[in-house]
Structure formats: structure tokens, C-alpha cells
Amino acid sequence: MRALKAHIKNMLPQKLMYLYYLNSAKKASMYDLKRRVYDKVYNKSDVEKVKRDLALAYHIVEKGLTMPKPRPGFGKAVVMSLLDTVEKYAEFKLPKHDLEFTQSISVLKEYLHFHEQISFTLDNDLLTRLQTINKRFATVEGQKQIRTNKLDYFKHKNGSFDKFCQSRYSVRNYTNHEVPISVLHDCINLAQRSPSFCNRQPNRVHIVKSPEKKEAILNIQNGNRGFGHLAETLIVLSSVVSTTKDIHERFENHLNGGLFGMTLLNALHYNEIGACSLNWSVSDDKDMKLREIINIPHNEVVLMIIACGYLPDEFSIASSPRKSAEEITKLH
């Protein structure tokens, strides 16, 4: 049966199968289409959004005030937008110890900190606001951002699994001393041992030094602006779609991806080099010009990027607060 199978799709045009492959990947692809659209149209949870909305805008402003060399009056328009949120969050009489609330508003009185500290006065009603939210959850407290140090920042790489999983962060801040390729490789060889779905191993690694590449990269990838351009070493991770068998192993790719780049940021932190995860999540457009700019072939799908490089002796991390075990897991 299977050779005769094998024989009637060789009997078939190239457009004809072409045809039936994607009409079949719709069909199935569309299962979680359909969850993802009816999500956007008919969850009308106010909480869930306005939590969403005050995470990423949070977010955006604790990255802001670990840059390497934080710009006066940064974000306005954001910490607006936070601001906002805030005031949507309160009128929802939600709790005050969420995280994404009490992150919120440390963050935001981080902000004015900032400023203040900078003698930097900032426009009358965002000024305002900021001291207005700063009196009225005066005692409300998140984590500050982490200023370290070089030493201070690698001290657990050989310790304890459960201190160095702890002592990792993403880090936005990268001299420009080389990272060598040999290195790279003892990194990837480590993030190898990754599960991989029957040892099919689908990751594909693409190393780019070139300064030029490495803008064009920046330029198209939204998420890297005020420390972007620092990275000696830029990581595009990819994944062959022709280790999948068929359309049901179309998570396949992302999954085994997702796994391998965990382990290489662990490998990256072992062997005392500083990186943060870039998402990929863009138009069809900058995907094709990411893959004219390094070749990237046309049966890889590109997952994420790392910006990465050595450290400088001090440099500040965003503390980027965790939810709980307890609070994230259910028992059935």
C-alpha cells in the first residue's frame, strides 16, 4: 500500500500535489486559527486584556531604565499609556498585590526617581500624573531594577542548578571585545543535547560578525532599540521544515526551536557571555529580507534571535519579576 501510494503521488503533477498539501495544511491549521480569531472577537475579559496591556507597557519602560545610557524624558508616550492602564486597573477594583499591578507601579515611580535624581523636569502632565500615582499607592511595592556588576552577575555559573537558573537574565549591555566562534560552537554543542522530537534535530544556527548584516538585522527586527547596535554577536536561530512528516508536526519546529534556545542562552551564561532573546514575530515582508541579508534557505523558518556579547564591569538588568508556581499551575 505504501508503494503504491508512493507511486500514484510520483504519477501526479508537482501543482497538483502543491495544491492538495495546502489545502490540507488550511484545513488543519485552521483548528487554531479559529481559537486565536475567536479570542480577539468575543473575549470580552477586561482583566486579562488590561493585565496584558499593563505588562507590556511595564516592560518597555523597566528595559528603558537599564539601558546603557537611558535617555532623559524616555517613553512618554508609553508611560502615558501605562499610566492609563493603571487607572483602568483601579477602576476594576482588582487586586493590589498582582504582579503586573504592583510591577506597574514601581516601575512608574522608578520613572520619576529617575528623573529626579537626573534633575531632568519632565513635561507638566506627565509630571503630574506620576507624582499623583505616586502618593496615592504610596505603599504599594514592586522590584526595583538590578544594578550589578561583572563578577557579581557570574558567581552562580558553576553553582547549584537552582542558583544558576536564578542568577540568569537578559542583558542589554555588551562590550565590544570578540565572542569567538569557537566558543559559539562549545555553546551550541551544549544546547545539542536539547530534546529533540525522534533526534530528528531540526535547529539550524546562523552566526552573523558583520557589522552591516548585523544593522540590517536591527533595522528590521522591532525590540532591540538603545542597545541593539552593542551586540558583538548576533544569533539567528531556524528550523528545516522538511524534518517535519506532515502538516500535524507543524508545532514541531517551534517546540524543538524553543528548547534549543533556552539551552544555548544557559550555555551563553556558562561560559560568561551576556545575551537577550529577540522575538521573530513580524511581517512576511522583513522575514524575506532577513532572508536575503544572510541566506537564510527557504525550507528553515526563523524562530527568534540573540543578541549577545561580553560584558562590561558594571551595567544595570531589568529585575523582571516572575509569577509564582502556585500561581501558574492548576491541579487536576
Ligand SMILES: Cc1cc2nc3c(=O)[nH]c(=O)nc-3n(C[C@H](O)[C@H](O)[C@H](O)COP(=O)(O)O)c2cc1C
Second form
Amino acid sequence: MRALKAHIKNMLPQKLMYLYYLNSAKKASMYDLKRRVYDKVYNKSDVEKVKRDLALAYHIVEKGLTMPKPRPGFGKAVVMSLLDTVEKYAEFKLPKHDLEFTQSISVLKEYLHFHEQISFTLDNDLLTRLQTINKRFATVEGQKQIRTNKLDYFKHKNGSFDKFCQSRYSVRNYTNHEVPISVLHDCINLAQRSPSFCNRQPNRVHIVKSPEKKEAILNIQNGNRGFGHLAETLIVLSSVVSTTKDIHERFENHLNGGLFGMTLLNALHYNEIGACSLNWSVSDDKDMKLREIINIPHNEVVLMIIACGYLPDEFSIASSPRKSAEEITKLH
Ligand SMILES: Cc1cc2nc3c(=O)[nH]c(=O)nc-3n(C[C@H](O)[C@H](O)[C@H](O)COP(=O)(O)O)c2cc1C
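Switch from the form predicted on its own, shown above, to the form predicted together with this ligand and output its structure.
Below: every chain and molecule of the assembly, starting with the one above.
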């Protein structure tokens, strides 16, 4: 039966084969696509959406506060929208101890405090709203951004697993000190210890050192403003789609890449290299542009980018607090 199938396959013109695979791929992908589209149109869970919007906005402000050189008055539009979402959350009468809420309030207070400390006068409309929040939620506390130094940041690099894990953060500040390729290879070899489906090892790594290429890539990535230009190295993670057998394995590239990416981040931390993941959730034209810049083979899918480099003596990191195990776990 298998031989007959292969024989028929060989006799079919390639174009017909392509259309056949495309059709079955569309059918399989629709199952997932419909869930996503349904969520965007029909999911009336305002609670989930308001929490998502809080996290999205407070994280941008959190990042702004920890930039190598925070710009006085930065991010007015996003702070205003965070204030709107906080008010919406309060209107819904949702729990005041939920992380998205407490951290949003904490970040807004920190934003106000930062500008008071540098004696920068914020626009009146913004200032009034921030002061109101400050008074109204005087007792609400979140996690402040962290000012640290190289020695302290890496002090658990040879420590116990729990201490090591808790000590890694995304760092968005780098020196121009060269990270040798051999050290990057050491890190990539460690990342290669990550499990992969049937040990098929689909991950690929493109190391970008050329200043022109780094700049061109960062110009089309939407999450590196204020720090990306400092990255001594960009690591573009990709995955070979030809390692998947059929369309039902379509998520394996991203899943395997996620496991690989986490080990790589840990390996960079272990080698005293600061790193920050950069999303590659982009439109197809940007993806095609990236392929032109660094000549990525057609059968590789790009997963994410890691900006990295050796660290300055002192720097700030975004606290990015986590929900507890109890909050995200369901026992069945
Ligand atoms: C897939 C992925 C994409 C990310 N994209 C960005 C990005 O574009 N810009 C950025 O500054 N941080 C980005 N991050 C870093 C997250 O903001 C960070 O991991 C999160 O806030 C948790 O903080 P931590 O890494 O310090 O533990 C990304 C992280 C992941 C995993």
C-alpha cells in the first residue's frame, strides 16, 4: 500500500502535489485559525482583555524606566492608555490584589516618582491623573524596577538551580566589548542539549555581528527602541520546516525553538552575557526583508531574535513579576 502511494505520488505533476498539500494544510490550519479569530470577535471576556492590556502597557513603561538613558517625559501616550485601563479595571470591580493591577499601579507611581526625582515637569493633564492614582491607591504595592551591578547580577551563575533561574532577567543595556564567536558556540552547544522532537534538532542560529545588518534588522523589529542599537550581537533563531513530516507537526518548529531559546538564554547568562529576547511576530513583508538582509534559507522559519552583549558595570532591569504557581495551575 505504501509503495503504491509513493508510486502514485511520483507520477503526479509537482504543481498538483503542491495544491494537494496546500489544501490539506488549509484544512488542518483552519482548526487553529478559527479558535484565534473566534477569540478576537466573540470572546466577551473583558476581564482577560483588560488584564492583557494592563500587562502590555505597564511592561512598556517598566522597560522605559530601565532604559540605558530614560528620556524625560517618555511614553505619554502609553501612560495615558494605562491610566484609562486602570480605571476600566476599577470600574469592573475586579480583585485589587491581582498582579496585572498591582504592577500597573506600582509602575505608574514609579513613573511619577522618576519625574519628580529628576525635576521634570510632566504635562498637566498627565500629572493630575498620576497624582490622583497615587493618592487613591496609596496602599497598593508592586515590584519596583531593579538597579544592579554586574557582580551582583551574575553572583548566582554557579549557584543552585533555583537561585540561577531566579537571577536571570532580560537585560537591555550592553557594552561594545566583543563577544567571541567561540563563547557563542559554547552557549549554542549548551542550547543544543534541549530536547527536540525525535531528536530531529530543527533549530538553526544566525549570528549577526555586522553593524549595517544589525541596524537593518533592528529597524524592522518593533521592540528594541532605546537599547537595541547597543547589542554587540544579534542572534536570529530559526527552525527548519523540512524537519516536520506533515502539517500536523506545524507547531513543532516554534515549540522546539522555545525550548532551545530558553536554554540559550540560560547559557548566555551562565557565560555572563546579558540578553533580551526580541519578538518576531511580524507581517510577511518584514519577514521577507529579514531574509534578504541575512539570506535565510526558504525552508527555515524565523522564531525570535536575541539581542546580547557584555554588560556595563551598573544597569537597570525591569522587575517583570510573575504570577504564582497556584494562580496558573488547575488540578484535575
Ligand atoms: C518570545 C519573546 C519575545 C519578546 N520580545 C521582546 C521584545 O520585542 N522587546 C523586549 O524588550 N523584550 C521582549 N521580550 C522580553 C520580555 O519582555 C521578558 O522576557 C518578560 O518581560 C519577562 O522578563 P524577564 O525576561 O526579565 O524574566 C520577549 C520575550 C519573549 C519570550
